[in-house]
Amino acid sequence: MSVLIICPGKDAKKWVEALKDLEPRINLSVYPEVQEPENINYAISWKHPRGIFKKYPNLRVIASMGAGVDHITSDPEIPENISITRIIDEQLCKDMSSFVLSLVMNKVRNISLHHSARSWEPLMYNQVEEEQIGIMGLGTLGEAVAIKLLANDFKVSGWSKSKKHIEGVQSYNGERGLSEFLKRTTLLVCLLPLTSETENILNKELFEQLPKGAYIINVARGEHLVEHDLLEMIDKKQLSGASLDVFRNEPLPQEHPFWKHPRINITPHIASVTDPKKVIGQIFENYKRMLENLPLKNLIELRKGY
């Protein structure tokens, strides 16, 4: 029995240290230094090379290093019998909700626009109560963001695949509910999981259903956004701007037009970052559950993709 850590381009040392602190005797390998691939039965992963898991014939579980699992489920060569788990962590929820609140307040008070304009001319701002925040995706992170915004006096609605019940939040669901949700949303926050159904969902057709001057915040995945549609809608003033933390290509290339656009704010995928020491306990617990043939925690439905 052996655990594999596989996270090319990411610092694996912190994950090794966190796991060894819990169980010094654990048999542990770090990709690509794997001596006995047939002994690997549990993998802790982030953005693995496509098709690599086929090399481990006795692999039973892949544990995502973060809340998202699309970096795993998007690999068409994942063996069908593999279980996939994700992280659910209170600190990730706190970080995400605080980050989104800061972006919302930045937009409401025109802080970045004052800087980019390089002008002393004051820009008028809306009162908090005048904004209608719409959150696409009311999972664990989406719910945390909604509660944080409600606590700061914002009106909040949400849209998801299935009906959600969060006190104070007007909930919409399915295709029928999407249009009603969009037409009342002045500031749209994307926190959807990335699936074949949600890829490219932030597009021209959707933007045109928002009130004129609406604002976009994307802290989910870059693949949700059709980039040229966003630029077109901002330049036509259908949208007032956007704050983007995630991109199709990361790092965002320096020549990308987003960098120079005065109404697009860029952050380098920092909304919430997993701390190995805080989450390794739930990952190790699932490892023990696997060994004992017990049900895994935070198991995703591969059919849904989340």
Contents of the next structure:
Number of protein chains: 2
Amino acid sequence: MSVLIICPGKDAKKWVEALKDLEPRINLSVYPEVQEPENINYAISWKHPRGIFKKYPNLRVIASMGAGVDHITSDPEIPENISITRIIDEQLCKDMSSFVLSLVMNKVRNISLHHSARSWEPLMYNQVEEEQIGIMGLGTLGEAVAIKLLANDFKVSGWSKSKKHIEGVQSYNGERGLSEFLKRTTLLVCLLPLTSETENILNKELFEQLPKGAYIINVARGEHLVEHDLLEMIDKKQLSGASLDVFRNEPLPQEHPFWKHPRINITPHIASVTDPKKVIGQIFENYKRMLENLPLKNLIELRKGY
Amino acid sequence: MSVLIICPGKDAKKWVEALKDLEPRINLSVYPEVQEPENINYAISWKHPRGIFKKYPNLRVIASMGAGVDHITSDPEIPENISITRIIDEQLCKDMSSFVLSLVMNKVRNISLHHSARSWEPLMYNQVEEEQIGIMGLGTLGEAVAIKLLANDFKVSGWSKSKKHIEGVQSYNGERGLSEFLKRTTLLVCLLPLTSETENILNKELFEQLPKGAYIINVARGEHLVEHDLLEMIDKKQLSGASLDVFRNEPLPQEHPFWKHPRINITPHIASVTDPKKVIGQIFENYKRMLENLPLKNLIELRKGY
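Next, report the structure of the form predicted together with another copy of the chain; the form predicted on its own has already been given.
Zooming out: every chain and molecule, the one shown earlier first.
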């Protein structure tokens, strides 16, 4: 019985320390230093090399180091019988909701626009109550963001695959609900999971259904956004701008046109930084549950992708 | 009996329209077109020319067009027997508190810093709960801002001339309370009235009493801040930066060093723009009260200056 930590390009040390703090005697390997692949039955993973999990014939669980699991589910070589779990982190909800609030307030009161204009030209602003926030994705994070924005007097609606009930939030779902949802949304926040259905969902066709001058905030995944369509729609003034925290290629390449665009506000994927110490408890609990053949917590469905 | 509107450099038309909408038969003059100065007994004013009110021997009330009255009280030639009133505007409280929230969130999550750096270097951020907001000035606006920030999980304390009680806010007052207040404040918000006592209060001596790396937000008046001291304290890293909405000279001159400073976030006095239609009711009510010799509302004390 052994646990594998696999996060190439990321410092594994903090994860090892956090796990050893909980269980000093745990049998632990850090990729790529694995002596006995057949002993690995639990992997703690972030952006593993494609196909690598085939090397561990007795692997039963892959635990994502974060809330997202698309870095796992996008690998077609993951056997169907492996369980995949994600992190549900209260701090992550707090970080994400305060981050989205900061982007929304920044947009509403034109802080970055004034900052980069460096000239004394007051811009018109809407009252908070005049903005209709539309959140795509009403999972744990989407709900936390909705509640935070409602508490700050914004009107909030949401769209998700299946119908959700959140007090004070007008909720839409499915293909048919999408148009209704979009046509009233002045400020769109994307918090969708990344699946084959949601990839490229932020595209021209969607943007054209928003009211003229709507604004886009993407804090989910870069792959949700068709970058060229965003630039075109801003140029045509269908959109007034965007705040982007996630990109197809991270770090965002220095020559990318987003960097210099006056209407695009860029942050370097900082919505929430997961602290291993705070989330290792959940990961370790699932490890014990696996050993005792108990149902795992925060399990995702491989086929749905979330 | 006649009302004078006096706001050089500002469009008086909206004020005339708003007043005529309420009382079409009102006897109204707009400075400098005044036929019978001795008829003027009520002035609605914003930044009048110094000494001008001596020309109206029967003037009884000066109503400020906004929440601030320093543009009136700073004129030494205003006779003591003239009543001065200010605007208390719920929208102004809402605007100010959402504006301060936007500046605070912008600071906490480094939005403008990331935006202007244009490079992929995630900056460390504090959790919202780790920031200790200190509000200088706990009048109507200061209280609204305190409540808004408390509701967003910030720790909030306040300092004012006399002791104030706001639930959840640690309140300090007077000279002796100031040091205690400053030494715990990581994010200082200035919402003081401008008086001879508060002019230049944001100076080196005050900044040195804050914890290293504290941040300044000034949304009150440019005259509160000693500009050179701010620049020096940022250069010495005693302060991490500032967001300024008000300046000694407005518009802020193009050659002013604030414009290009990477740690100073500038907005062109946009915290709240007063809508004449929304506040004319209070001004007109005080006019009727004056005619009926009833006590005026939102009266300020000339000697205190607020």
